[in-house]
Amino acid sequence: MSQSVKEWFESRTGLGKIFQKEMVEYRVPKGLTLPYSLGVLAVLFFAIQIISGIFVLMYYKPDMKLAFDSVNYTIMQVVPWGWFLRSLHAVGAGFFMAIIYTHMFTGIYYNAYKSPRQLVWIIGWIIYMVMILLVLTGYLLPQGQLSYWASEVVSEMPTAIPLDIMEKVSLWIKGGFSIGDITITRLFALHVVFLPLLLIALVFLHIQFFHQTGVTSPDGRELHGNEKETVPFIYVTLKEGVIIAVVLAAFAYFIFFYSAPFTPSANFEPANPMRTPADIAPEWYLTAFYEIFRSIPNKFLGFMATNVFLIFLLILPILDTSKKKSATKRPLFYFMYLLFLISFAVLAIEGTQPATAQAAAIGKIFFIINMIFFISLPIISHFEKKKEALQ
């Protein structure tokens, strides 16, 4: 009876078919380390962030006049672990980012952005680009102190292009000339429907061009067809869940004993356009670019190194032409890959700290580090090439 059932239910589902394929028929070297979990990682806590927003979603209200009470009142006190709740939501999007961060710095390391790759690449850094529209839009909605101001600050950098329409789309995003119902009504739509639903399309994509290229060793060496040096995925997915309940235990920790990080305590004072904050300074996972924006003194010009960063991070695929892969195997790119990650910690670092003029030219020196990282890569690579002929 029971097998009669499980054909009956495998002919309508192919469940059986996708697990053989998706699980034992694709394979994965063996030994892999940490990163490699990482994007597993990212999509749980995508889950995560999807479900308990559906419900905060339940008591939020879009509205300039309710949306501090229903976040700061009706779900923090009135709801039955309704505290819990948004401790969830708030500290997963921390954790999420981490991730993606982890996830990105080690694709670099790991030069996974190298051929036949390139398209993995490219759907990442889409989805870095969402993620960061996505989180900012949700720090925006609870109208606290810090949320209003940062959405002033948000609505008012298509000013720093000098041109006339940017004015008119300051004036779009706002709804009018001031923070009101229509912007968090269209901050609510964006964060709520649009942006997660273009979240998903693009993860699909992204695991899909994954399975597509496969894995390389931690080396970089590709192993495809390679059975002694490969493993099924479903052994790999053993030592993930480790590394998963690893995490989730420090997550819990957060949410339970530690969510202050996560959770500004000047966003629990109600907005007041009449009193604006000493320093404004945005969540963790932009302070480096937020560094970058206020250490060069003309406006246009800020907002043009902090895309300058984003547009390199999307070319490396360009930049970077040596056939090898794998930071391990190259002490030059090691070298420049260390110093871009030092600069982007201090520039995340001083982001956090109030405006100075000392603050400014750390910021500077720091972002022109950060730049050499990418200008080296040509060369590195033409060093490398040069050397592999003379081979």
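For clarity, a rigid core is taken as the largest C-alpha set superposing within 1.5 Å between two forms. Numbering follows the first chain given and starts at 1. All of these numbers come straight from a predicted model, not from anything done at the bench. Compared with the form predicted in complex with its partner chain:
- Core-superposed comparison between these two forms: the C-alpha position of F9 differs by no less than 2 Å.
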Second form
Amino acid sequence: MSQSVKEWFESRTGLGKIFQKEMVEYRVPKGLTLPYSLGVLAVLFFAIQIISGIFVLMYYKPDMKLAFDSVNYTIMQVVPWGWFLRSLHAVGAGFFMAIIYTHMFTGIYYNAYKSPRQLVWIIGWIIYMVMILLVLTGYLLPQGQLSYWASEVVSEMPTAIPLDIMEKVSLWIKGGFSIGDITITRLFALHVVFLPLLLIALVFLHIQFFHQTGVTSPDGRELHGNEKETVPFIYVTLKEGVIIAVVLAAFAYFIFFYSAPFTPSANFEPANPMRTPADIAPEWYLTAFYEIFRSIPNKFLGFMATNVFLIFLLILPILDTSKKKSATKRPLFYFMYLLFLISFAVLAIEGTQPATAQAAAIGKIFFIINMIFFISLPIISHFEKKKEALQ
Amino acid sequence: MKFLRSIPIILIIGGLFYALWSGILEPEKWKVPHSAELIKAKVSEAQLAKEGEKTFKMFCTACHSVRYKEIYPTFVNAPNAKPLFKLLMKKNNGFLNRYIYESAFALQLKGLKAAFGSVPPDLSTAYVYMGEGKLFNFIKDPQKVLPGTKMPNMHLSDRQVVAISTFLKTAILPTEKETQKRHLIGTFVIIFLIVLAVLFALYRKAVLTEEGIED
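Having seen the form predicted on its own, could you give me the form predicted in complex with its partner chain?
Zooming out: every chain and molecule, the one shown earlier first.
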């Protein structure tokens, strides 16, 4: 009986075939390390954001005068379990970004950008850009002081490029001469419809592409198609289940005990166009860029410097041409990678500090160290190729 | 050996997140004095909040509102405004959003602005964005915290200021009882997830031994 029901469905849906292909025929190397679970975790937190987002959306009002109260009063105090939904969404966004950054940095560690996975990397980079837009637009919605002044800064961003038309672009983004109902409704539309849809499509492509090429192995060997040293993906989901439960436990800790770091206190002051906050720093996921931007006195050059960092990330597959993969097999690369991480961490931390001459000096020095990592990649590749040729 | 290599990375990434998320980078500038801490230790939060509401209504409602607690400036009770105020409250279940409040009482708010240079802000969320220390010191002596401010010094006792600050806390943050409830639920959720993780790990082990594979 159950067999015929199964067949009835299978012949009409073909879902079983997809399951067979993606969970059983798709194989991954044995002995995958913890960082390999970050992708699954990212998908999980994307799902949490969508679900919790739908619920907070039911009470949120995209309006200059109503947004603040709809979040801090209606959702937090009137709606039963509203505080839980908002915490889910706010803490979830923090976890999501942290996971994406770690996923990206461990991807660099394992050289996951190299042939044949260049397209996986590029799609990943676009996902990262869309994510930044998503968290930014989301950050602006509660219309606290931070939201308001961040929208002001972001919409002024295009004018860093010294072209007349950029003033118009900035006006066009704002929908007027100051942040108003039009701005907030636009950002709202981007945040709840356009960007999530785009992200779903990109994530789908990302997964499809690496299922096609197989994942890297921790020690850098290409094991795609190697039956002996790989296992069907379905067994790995068991390990990932354990990790997911542990991460969710940490997530629950922040939601129920300590959500304050995810809802910055300065944003509990209603937006006030008359009062510029003393020092505004962006959230932690952007402070590194902010530090680079402000440590360079010229606005245009600062803007370009942050872009150089992003472009270098994008073209990693071109910079690093060595056939060798994984930092575990490349001591020189491993050393430079540590410098990269340290410089990024210093930039991110320094970006939260008040803008002083000292902060600017630190910003410049560590930006240069950061660049040295990227510039060293072709050189390291050159040496590694030479060494390989000798052997 | 393999593990050693990942230690610096874990330290850097972990240290970064720790530094960014814990408050260590932004030390609190204003502190609640010891005498006030003693009052908080002695008197229950509920009691202080109740006292605070009374004190607030006595000293602050000439200028300020706390809309999240249904407290509005005294001008709403003036003969020319009272009927409108009562009607609006009835139609809006006791909560006037900013559109309604600022339009209905635009004249009165304009008067306050003319007198003080800026409209005295609604204090529903002040406890969070000012922080307890700054709020306490500001109410106690506004000039010390914000030199040149039009906010008058009301010469309140420590007990009165602590009460007001506790009252403002309950306007935006959950009460002690509610917090305890959330912590209890949280504890259960975390225990559940840890147990789930252990069960999953055991299940995984059983499956892998049965099928004779390693992953």
